[in-house]
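Listed next as structure tokens is one chain, alone, in the form predicted on its own.
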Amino acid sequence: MPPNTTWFNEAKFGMFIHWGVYSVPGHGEWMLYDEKIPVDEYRRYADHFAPDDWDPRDWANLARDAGMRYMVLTARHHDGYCLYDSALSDFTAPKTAAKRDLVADYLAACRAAGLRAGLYYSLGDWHHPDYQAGPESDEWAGFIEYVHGQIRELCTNYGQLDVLWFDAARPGCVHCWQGEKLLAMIRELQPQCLVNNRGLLPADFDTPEQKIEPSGEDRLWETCLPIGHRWGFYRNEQYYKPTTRLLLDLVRITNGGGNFLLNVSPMADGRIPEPQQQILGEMGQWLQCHGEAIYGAQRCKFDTHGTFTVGATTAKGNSLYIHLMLWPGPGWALTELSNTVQSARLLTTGEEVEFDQQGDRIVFPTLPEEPPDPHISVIALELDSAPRNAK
């Protein structure tokens, strides 16, 4: 029996977390590779990765208050450092300065907050000598045994997992990872766990990175984006995406039937930088008012060029939600809607909205002069059937 995908399809918004020993120097998650650091030298950062005061409930509460419905943590990134207790490696949090199983603590916090819990696992491992030898080497079989063994640990030792999020498979080399065998093992041990497509098998959902790219009608998909420039903590990060832009990304992803996995980058001590917390708080405030237009929404088969110039639309059942990033004021018209409009309200305030339907053109003569919401204001239309274009 395939895993139940209903929760994922309704959730729409999740928190991605890149955290590890690379957070100590704060040069981003690729520093081992980018700076060509010798492995023995890089391992010393684990001596300083000791988040003694970290409370994972802070993360879970932040995610929940931001309107997120699930979380995905980097249990092991490309550098090979495991945030969990692996019997197959000594480069782990419990065996170095952290002295605790950070994955176990994170999963407990997610579940206590009522959030779905996922884990990221990099199939590649720059720290492992057999990985460096490559797929054509005699050592590769040992590396695959190591990878499958670590994934077995994650699927066996931590209770129910809701998502396994793979990354860093060598392109065009499905057989190199024994992907069919790996997926079969996951299905046996975690039959309700959703698996992404980066093990080079389709699995359960697609994961376009740094772009909004809807999959086909019958495929689940999830866009992942960092809140700043980098996935991992960068100590001199100067830019974070504005709240309005991230909300519009969420709307456009929802329009295409996808989910938005937004990445945060905690510091070595586990604290999420204050600017990131502020952005998430603002997104949560918006979703408290406008979540009806996001959660459980399906692919929206109505959109016009005119709508996209000022925002985007989402749909759920017979409801059409018009998200206006650029507020047009009184006299604005929505065009090319073939449905009959039964009622209209300003979702931002709950007030009824006057409208005049002229065929496929809906005129709103008395909209407020000023935008009701500082980010994106939403008009909700109740229609006679599911929204559709007149053309």
Given for the second form:
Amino acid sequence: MPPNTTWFNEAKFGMFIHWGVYSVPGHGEWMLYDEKIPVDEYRRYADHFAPDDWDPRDWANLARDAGMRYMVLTARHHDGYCLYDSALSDFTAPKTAAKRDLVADYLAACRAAGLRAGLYYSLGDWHHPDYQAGPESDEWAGFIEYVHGQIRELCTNYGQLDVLWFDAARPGCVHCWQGEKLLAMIRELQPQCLVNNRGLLPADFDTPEQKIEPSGEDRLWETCLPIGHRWGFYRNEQYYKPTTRLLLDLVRITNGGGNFLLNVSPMADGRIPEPQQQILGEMGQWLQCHGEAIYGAQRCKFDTHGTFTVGATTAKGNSLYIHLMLWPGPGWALTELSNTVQSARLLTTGEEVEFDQQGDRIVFPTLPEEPPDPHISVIALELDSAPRNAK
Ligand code: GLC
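Same protein, different state: after the form predicted on its own, show the form predicted together with alpha-D-glucopyranose (GLC).
Everything in the complex follows now, all chains and molecules, and the chain you saw is the first one.
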């Protein structure tokens, strides 16, 4: 039996978290590689990664209040540091200054908040000498045993996982990673866990990165992108994506039937930088009012992303939601709708909206002059059947 995908399909919005010893200096999660730091020197950052006051419930509450339905934490990134208790490594949180199984605490908080719980695991491991030796070497078999063993630990010691999010299967040959065997083990130990496509097998969902690229109709997909410029904490980050743009991304992803995994980057002590919290709060406020147009929405047959110039649309049953990022004011017309409109309301305010249907053209003569929402205002149309384009 393949895992049940309904929750994922309906969830639409999740929190990605990149956190590890690289959060101490705050140069992003690639610093070991980018700055060519000797591994022994890099390992010393673990002496300063001791998030004693970190309360994972703060993360879970933030995610829930942002309208997110699941979380995915980097249990181990490319640098090899495990946020969890691995018997196969000494470069782990419980065995260094953190003195704590951060993954266990995170999972407990996530579940207590009613969120689905996922883990990211990087197959590549820069700190492991056998990884450096490469797949042609004699050491590789031992490295694969280590990787499969660590994934077995995650699948065995932490209760039910909802998502396993692999990354960095480089070199990209399935047999190098014994991908089939790995997936079979996960299916056996965690039959309900959804697995992404970066273990080199298609598995359960695709993961377009920093772009919106809907997969074929029968495939689940999830866009991931960082809220700032980098995934791991970068000190003095000065660039954040505007809330309106992130909401438009969410709407366009929903239009294409996908999910949005938005990454935040906590500091070493576990606090999520204030500007990130603020953006999430604003997204949550918008979703509180407009969530009906997002959660459980299906791929929209009315417009496909990019063709609707003033925003995007989403669809659920016989409802069409028109998300207007540019607010046109009274007299605006929607075109190319092949359905009959039965009623219209401004989802943003709950008020009925006047409309005049002229064939496939729907005119809204009395829309407010000013945008009702500071980010994206939404008109909800009830139709005679599922929305379709007249073209
Ligand atoms: C990029 C980054 C990597 C990050 C990943 C998330 O590939 O290089 O560090 O974990 O995106 O999708």
